[in-house]
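Next up: a single chain in structure tokens, the form predicted alone.
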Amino acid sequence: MNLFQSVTSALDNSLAKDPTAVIFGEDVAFGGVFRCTVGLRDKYGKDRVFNTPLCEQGIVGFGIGIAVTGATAIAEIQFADYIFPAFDQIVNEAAKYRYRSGDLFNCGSLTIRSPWGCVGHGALYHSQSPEAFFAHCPGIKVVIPRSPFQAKGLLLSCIEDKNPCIFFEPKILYRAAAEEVPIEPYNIPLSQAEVIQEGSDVTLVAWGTQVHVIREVASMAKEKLGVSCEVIDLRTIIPWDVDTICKSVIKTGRLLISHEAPLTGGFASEISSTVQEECFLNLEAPISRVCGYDTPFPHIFEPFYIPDKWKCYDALRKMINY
């Protein structure tokens, strides 16, 4: 399966297993703009897979209401760039519902899916990576997969988790390389980073699409510099896996974090400050952040904006020579 097919498979498994599960959003009835819900309305009926008005605030508010009744709500925001009209519902309602009622009520069975990240031609409103906005909000979980296998296991874990979850799907990977993905349901634990490649000289951390970039950088560093890189996929943005990152940095003494979102206030800042506090005496060089620029996401200048392998490699080389 490729990534969009693995998402479809996960949703299919959830609807089959849980009779209360419903999927809703803009255009999901015919399959959605990326075809992630294709065939599900025909299989499960229009009462369980249905379109909503073009109102993101309404989609999430409706999802909170469904989840409070105990049903499983799977909402789709058509692009992560358009999640902001729903920001109040997510941050002030979904994230705080359990806390403000003293756990009498909760909307923990709400999952919000959304295509995320740059795609090569998306410009301002179809390229953003807004995960850091939600990382500042206790009460929700934010998850971003890097591959079809990861996407299905992590999405099923989000749907079954007892907290509201936001699941960002790297849209440039929807129809990228396919891999073996079980048809049967399986889970990948949330809040556990994965060490994809072990190394001894530098720790490289990313999530989503950027994981593939830093894997390539690790290969370049080995070939050109003889440097051994430890590559880590964070997977869950919040609550994130501090232990795995710090354990790696204690071993390597160097850390490079990369993401597509702008540098200032990006989630790399949180990782950097935590590692600096926890691993200060182990650091051999300043922590490096290779991220997007502090500008709106450009159209024709996207190749210059994104933190590509050359920018990451250059930052790594400077760290090694520090």
Given for the second form:
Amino acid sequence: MNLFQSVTSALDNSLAKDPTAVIFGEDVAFGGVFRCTVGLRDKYGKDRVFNTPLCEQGIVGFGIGIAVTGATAIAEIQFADYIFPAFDQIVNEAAKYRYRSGDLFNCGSLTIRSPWGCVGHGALYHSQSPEAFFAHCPGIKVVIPRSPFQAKGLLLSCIEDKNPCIFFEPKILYRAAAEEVPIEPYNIPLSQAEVIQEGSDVTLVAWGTQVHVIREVASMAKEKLGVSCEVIDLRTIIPWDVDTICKSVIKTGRLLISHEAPLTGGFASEISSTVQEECFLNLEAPISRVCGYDTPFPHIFEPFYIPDKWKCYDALRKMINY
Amino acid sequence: MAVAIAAARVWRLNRGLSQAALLLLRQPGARGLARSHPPRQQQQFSSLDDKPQFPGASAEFIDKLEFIQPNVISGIPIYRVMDRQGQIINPSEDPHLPKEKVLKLYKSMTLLNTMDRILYESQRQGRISFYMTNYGEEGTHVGSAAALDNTDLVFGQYREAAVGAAYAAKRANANRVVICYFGEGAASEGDAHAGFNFAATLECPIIFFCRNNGYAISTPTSEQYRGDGIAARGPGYGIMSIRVDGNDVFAVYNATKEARRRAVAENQPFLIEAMTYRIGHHSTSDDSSAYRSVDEVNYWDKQDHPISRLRHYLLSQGWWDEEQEKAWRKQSRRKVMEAFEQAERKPKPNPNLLFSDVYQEMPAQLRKQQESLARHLQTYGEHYPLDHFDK
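The form predicted in complex with its partner chain is what I want next, because the block you gave corresponds to the form predicted alone; please supply it.
Up next: the whole complex, starting with the chain shown before.
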């Protein structure tokens, strides 16, 4: 399956297993603008897979209400760039529902899925990676998969998790390489980073599409510099797996974090800050962040904006020579 | 977006749609055609008639240029059952509630009023930090609540969430209505618009209950909206709507009762705009003499108060008198004071609970922060009001 098919599979499993589960958002009924919900309305009925009016705050607010009654709500925001009208609902309502009611009520059965990240031609409003805005919000979980197999397992975990979750799907990967994905349901745990390649000289951390970039950088480093890289996919942005990252940095002494989102206030700054607190004496070089520039996501300048393998490689080289 | 149109086209072809429909799909911005036909869709698509074929509206053509004039001079009429003296106007509208029920309505409203007085005072004395009174609006709360079932869901705000809950209740065949209360100020928020539109399109058993009390803090209705209040918005969304006299507890009761019955039976939303007046300040942080006249407030307090009107009704039925009034006032004061003093004596929960219920399970990082506060208090505890908190 490719990534959009693995998402469909996860949604199919959820609706089959959980009779309360419903999927809603803009254009999900016919299959969705990225085909993630193809076939589900026919299979499960129009009361379970349905379109909503064009209103993100309504989609999320409505989803919160469904979840409060205990039913499973799977909301789609058509592009992560459009999630901002729903920001108040997510941050002030969903994230605080359990806390403010002293656990009398909660909307834990809410999951929001949304296409995320650069796609080559998305420009300002079809390319954003807004995870940093939500990282600052206690009460929700933010999860980003790097592949079809990861996507299905992580999405199922989000849907079953008893806290409201945001699941960002790298849109550039939707139709990219397919891999073996089981048809039956399976879970990949949240808040656990994955060391996808062990190494000894430098730790590389990324999530989503960027994991593939840093994996390639690791090969380049091995080939050109004889450097052994430990490559980590963070997977869950909040609550994030501090222990795995720190354990790796204690071993290697060097950390490079990379994301498409702008540098200032991006999630790399949180990782960097925590790691320097926990691993200060282990560091051989300043922590390196290779990120998007502090600009809106550009249109024609995208190839210059993104933190590509050359920028990551160059930053790695400087760290090694520090 | 070309991807989306292409995908739609492929999908539609696979579904074997007619050529004519495909003609429409080839135009850019074909959004909205991919969903299944709404129930009010008119005649079969045909290019032969001169009638409008637009999918977006069911209407006739007109060849005269005319703007629709919004009707704010004489707006939607206000339904009432009792006059200002508590006399039933139209006997066929009298709900004929039994004595016990009407007494319960009266006692609920007056107990609320008593609680408001005591708690407002207690804020002035520094015993609580903040309070909002209900003066003048007791009829809206009690009249509507009396018309609901014990299993119905009440949302004090959160308009879109209320719609979601109603949708889930419908799917669960729960026979519950959801009621969502909000003021005429909150009705300006985007989420009221979202809530109305979702409730209508998704056919949810929900009552939107708007308390139009004339002010949103200091903002009068003339600065809140230009249309005919909130009730006039309902039809714009396809929602059954009514405006009632919010100070007439029987009118509120009747409207809510009927709305409840139909919302559940027909799976559609209802909008009730209860006209009333906020006699008190917005909150203990507000002094409304800064923006309205004492005369205006006194008019409502003396001439059109929901509690007085119901009391007149009770008196005329012979179900209440001065003796019972005196005794009940004393009893309700005592009830409130006892509850207040009992609550005041309790220590506040342990500061450890600051960290609970952020998530269902406490994340490792948060536990570290919890431990950090505990250590901090061990050293610096004297600078914190720990005496008022549970050990």
